[in-house]
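The chain that follows stands alone, in the form predicted on its own, written as structure tokens.
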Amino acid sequence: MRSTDTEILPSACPLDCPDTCSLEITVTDGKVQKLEGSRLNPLTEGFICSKVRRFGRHLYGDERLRYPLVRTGTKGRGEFERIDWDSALELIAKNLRTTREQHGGEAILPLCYGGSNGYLTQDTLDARLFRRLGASRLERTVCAAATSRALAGLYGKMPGVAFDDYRYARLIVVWGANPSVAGIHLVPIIQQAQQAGAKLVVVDPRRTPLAKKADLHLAPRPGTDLPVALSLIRWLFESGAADLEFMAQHATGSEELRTRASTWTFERVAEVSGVPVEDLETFGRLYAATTPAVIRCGWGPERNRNGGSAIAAILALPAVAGKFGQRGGGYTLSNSGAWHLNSAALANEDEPATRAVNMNHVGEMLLHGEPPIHHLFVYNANPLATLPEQEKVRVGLERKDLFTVVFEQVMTDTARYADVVLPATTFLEHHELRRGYGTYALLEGQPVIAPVGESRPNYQVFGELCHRLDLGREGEPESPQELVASLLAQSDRGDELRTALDDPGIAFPETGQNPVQFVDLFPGTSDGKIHLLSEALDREATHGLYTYQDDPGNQQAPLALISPSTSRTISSTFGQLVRRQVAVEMNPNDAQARGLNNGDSVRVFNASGEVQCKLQISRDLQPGVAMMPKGLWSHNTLNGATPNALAPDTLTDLAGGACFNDARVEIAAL
């Protein structure tokens, strides 16, 4: 009998999530067998989510990419044959150099959003080829923008409370996050820190598993955000809370904030969000009178026409109550901050000054952009799967003239409009570093087994094409090694970080991993402070920061549409692996309102599109809200539509962001 070699090995799980576990692999004669957590990272403490242990089934299933594919029939059929790396490679770099030259750099247009991704997977030798060949410049606003120009507009991107310190908070607010189905590790927290005798407050349009479980639940409707934190901003400076001495000691603004909250009384708010005056006042006697008291606030807020403004609003408020200074207290948003490593640098190339095309607008360049796209590069993105205005997308990606590659890990409803394919390593499958941005982490994983058929990594890829356009330069970092090289040596610590990446294994910030906000941490703004009312956001912001925009519903359109994260997908990745068909759900009283039952077959629609599924009637979900789940693809429908489908392409009103939340639909019988 043959003997089996059983290993394992460390890694790290690159995936969309804040907790960035660190992870041991099970792999016997060359292939995983289990993925399980480690402690390596404090925060995992050995327990990973069901996505990540289910890895196996993504890396080893039918759906998995083993060779490059030319398109053999039409466009969507998903019909292609098997080429070799060379030839495949050589036609991509063939026409890659055709349209520089026919058409100009900026009809070249690569398309990715690494949400799941390092430092080595993207904006490195990606960027280096993209720049150097004068490319359309994507502007990656489907996720975090607006959160991140708040962020940076009021604190300087200051990062927040470490998760792990949120049992030492005696008010933990959990506002626009769903943590138990992305970033569980602060589900456990949370239940210790109640059990010491804090409350819990939930604010979401649903009621989601922690929501049960608060001592208040606020469910605004979606887009209302704002002038519920607005109201209670209002609040806190007329009812006497309000820090004043911390304000004029750390802050700026502060009277033109209070000016623009002061119309947001807890009755007209009531009236606009659905939230009652007595739950609004409640929350706002809680938070002030509580301490430490601690928001964690996450990236459903800002999904909507409101949504930049309505993040600055929300991380106003502690500066307000003056609730920093303290362990456990004050916001968690990004943490990415406290890591100083710009992997774009590594492209050794400025970004050029070509066209910049906003990612939430790519169904309308493709159809209509001037000059037109006519090779479309995706990686790391499913765009038909995630951007929003889907049969604008869906429609441009059939065009006869578009020449799309799409180097990916499965085989996604994008890829089946290809004219090429290629493989693509999964982090199991190549070097990898990368930061956390919930936990104060720096993990680098190596590869724990062979890339299966012969899927490359990124890197290699895009550096081989660099090559064979004459695009690379001698000396430059190619290898994932000297990437990491360089990467590192940007850091005044980078000895120090090399060494703790390699024993023990896990590399810190210089705050530690359990910094306090106005102690360790300040904000990064020019004079120091936090700036209230940030005057270069109020210039950009579309009508003025914390301005309301009224809801876009209408009658024939009257129910808000919103795509939250589920336990089985927080983006579209492992949408390959669920198979069920998945149901739009709606209260039982706007289901009665239209004649509608629990199971029947419904269409959802307005005019950008229709979804054609079953409905599922839920108590979670307040009147006049509808929900669908993120990240769905084609066989999840009845028609093959997702919610992606209904949701317009407008912009929020700081940054360019998606309003996925700003989808207004009717349902109706089939």
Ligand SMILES: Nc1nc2c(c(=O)[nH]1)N[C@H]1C(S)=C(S)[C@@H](COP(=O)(O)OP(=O)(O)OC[C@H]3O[C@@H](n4cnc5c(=O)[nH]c(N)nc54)[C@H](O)[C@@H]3O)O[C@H]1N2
Contents of the next structure:
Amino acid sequence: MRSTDTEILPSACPLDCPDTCSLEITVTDGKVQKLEGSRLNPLTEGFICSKVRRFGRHLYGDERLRYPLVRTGTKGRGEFERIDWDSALELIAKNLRTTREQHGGEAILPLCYGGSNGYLTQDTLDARLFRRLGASRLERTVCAAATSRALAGLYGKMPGVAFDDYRYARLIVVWGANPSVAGIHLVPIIQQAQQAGAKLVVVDPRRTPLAKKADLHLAPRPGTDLPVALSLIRWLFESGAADLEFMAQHATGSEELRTRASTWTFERVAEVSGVPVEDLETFGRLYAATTPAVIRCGWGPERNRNGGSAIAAILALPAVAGKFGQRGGGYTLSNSGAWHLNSAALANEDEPATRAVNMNHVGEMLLHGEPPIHHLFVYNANPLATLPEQEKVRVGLERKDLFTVVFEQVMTDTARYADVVLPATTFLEHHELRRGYGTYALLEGQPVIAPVGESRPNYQVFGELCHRLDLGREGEPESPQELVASLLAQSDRGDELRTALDDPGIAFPETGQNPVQFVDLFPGTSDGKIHLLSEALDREATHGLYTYQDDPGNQQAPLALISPSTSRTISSTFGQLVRRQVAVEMNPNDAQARGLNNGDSVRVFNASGEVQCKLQISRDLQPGVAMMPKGLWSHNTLNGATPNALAPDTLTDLAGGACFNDARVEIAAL
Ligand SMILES: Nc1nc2c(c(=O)[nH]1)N[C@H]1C(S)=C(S)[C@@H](COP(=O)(O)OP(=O)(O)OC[C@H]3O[C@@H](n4cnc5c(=O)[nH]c(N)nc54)[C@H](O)[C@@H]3O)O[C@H]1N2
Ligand SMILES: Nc1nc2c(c(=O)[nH]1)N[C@H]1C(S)=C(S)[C@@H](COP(=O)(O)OP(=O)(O)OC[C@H]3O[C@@H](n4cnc5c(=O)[nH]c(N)nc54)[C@H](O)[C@@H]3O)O[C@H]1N2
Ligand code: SF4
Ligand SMILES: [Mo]
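Previous: the form predicted on its own; requested now: the form predicted in complex with the ligand:
Zooming out: every chain and molecule, the one shown earlier first.
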């Protein structure tokens, strides 16, 4: 009998998820057999999500890209033939060179998002290549733009309460987050806190799994979190529950905030948001009376016209109510500010600034950009599945005078439109450094297997392109080890981090314990204070900070279509494995008013596009709200269009963020 060689190797999940699980990979004869959670990252506690447990199907499945491909048929059909790496890279280098010569560098657009959240796969050698080419720059606004701006404006990115410390909270508010799918390790901690007597409040237009277990569920109409939060702020001031002493010491702008909140009575907010006056009042009283109280703010409230101000108002609550300074009290949004490592710095940015392209406007730019885009290089992203105004993106990708490269792990909807497809390695085949944006952990992953087929890591491919185009410079970090060393060298704790990554294999921020806000963590603003009415944000916000903009719906398109995350994909990642048809969900009253029944084939439509799919009636949605998940692929609907075909490319009041949940639609029988 042949003997097998089995090893269990450590790794870390780099997917766009707050948790950053530590993993154990079972490899037999060079093939991955099993992925499991390890206990190295205490948050992982040995369990991981089912998506990553089944990663083998992504790694070795039929849709996995194994070789470079060149287009042979019409764009979009996915007709390709295999070519060798040298020819593929030469073709791309030649097109980059001639595009720059004939149309200028800005005719090149690198299109990349968070496909892999690792430090090495984004903003390293890719940034070096595109900056030195003088390419257009992409503003990565499709997620977390408004939240980041609000967090920076009020708190200078002060990191938040560690998930682990939720067990000390007496009140947990989950506001526009759905950890049951989008960060699962928080859920058992919340349950534990509840068993110990903590109260749970959920603010979400949907009855999420946690909303079903909450003491209070507020279901505002999508896009109305701003008035809801302002009415709580007003009530805290008026009822004497505001912590004036804390604000005098640690904040600026409290009087101005109070003034701007003053017109938002519970009655007015009830009308705008649909949340009953009694529930607003109950929430206010509970929040004022309970300490420690923590707010887990998610990304749901940012994806609409009021997103920036809404997040600012939600984050202002713990300051107004004096909830900081205790373990288990304060807020959590993104904790990425805990790590002072910046991969973009490795690009040695010394090129003059070039045109910025807002990611939400890529469809528009492909069709009408001036100067036009002639070379589109897509990596770490699946724009046809994830950007708004999908039909514009699709028609743009069909342009005959556009040369498109898609550097991918699997044959995505976008890759089918490419002129050249390059096969990318996954985190099990390349070197990666990953910090959590929820968990406080930094983890390094080494390749555990050889690349599948001829796939290559991003750092290798962009390094080679730099050399082919004579854009490399002597002595710059280039290998993954050099890139990691340069990154760690940016921190004053660089040596300490390196030692910890070697043994035990995980590094944590400064303090031995999880840091506490206003004990270990303070605002990173210029004066170290909370800017409750940040002048910079006030200047930037479309109508001034904390100004509510009305619902974009109208008679033709009255229903708010939200597209939250599901447990089956991470954005669109793994969508090749979800073959089934996906339904639009709506409230029974709305269905009845339209004469629709469960299981009907329907069209969901507005002026931007139309999705044909099945209908599922759900009591978890409020009247006036419909739901279809984000990240769908063309095979998930009857006509190949997904909710992104209905999402507008309008922008949030701060930071030019995406307004996916401002999609307003009508639904009718097909
Ligand atoms: N399984 C899985 N995990 C993921 C992802 C995934 O796709 N799948 N995506 C990852 C990424 S990219 C991100 S950004 C995070 C997102 O993490 P979360 O923010 O936790 O998740 P979302 O699904 O974006 O939205 C959370 C909730 O917001 C609600 N919501 C929608 N509109 C509004 C609104 O106007 N107000 C309020 N209060 N709530 C609203 C939705 O109903 C949803 O329940 O998760 C990450 N983790
Ligand atoms: N309708 C709607 N759409 C949305 C949202 C919404 O709420 N509603 N939210 C959005 C959010 S939160 C986000 S974050 C964006 C995400 O938008 P995208 O970044 O486009 O998201 P993904 O679908 O994860 O696509 C990432 C792709 O990168 C590939 N990839 C992974 N690792 C590597 C690598 O190392 N090298 C290379 N070359 N490729 C790699 C993966 O295979 C995957 O296909 O989508 C947004 N889209
Ligand atoms: S996607 Fe999130 S929950 Fe799943 S393994 Fe990765 S970090 Fe863990
Ligand atoms: Mo995201």
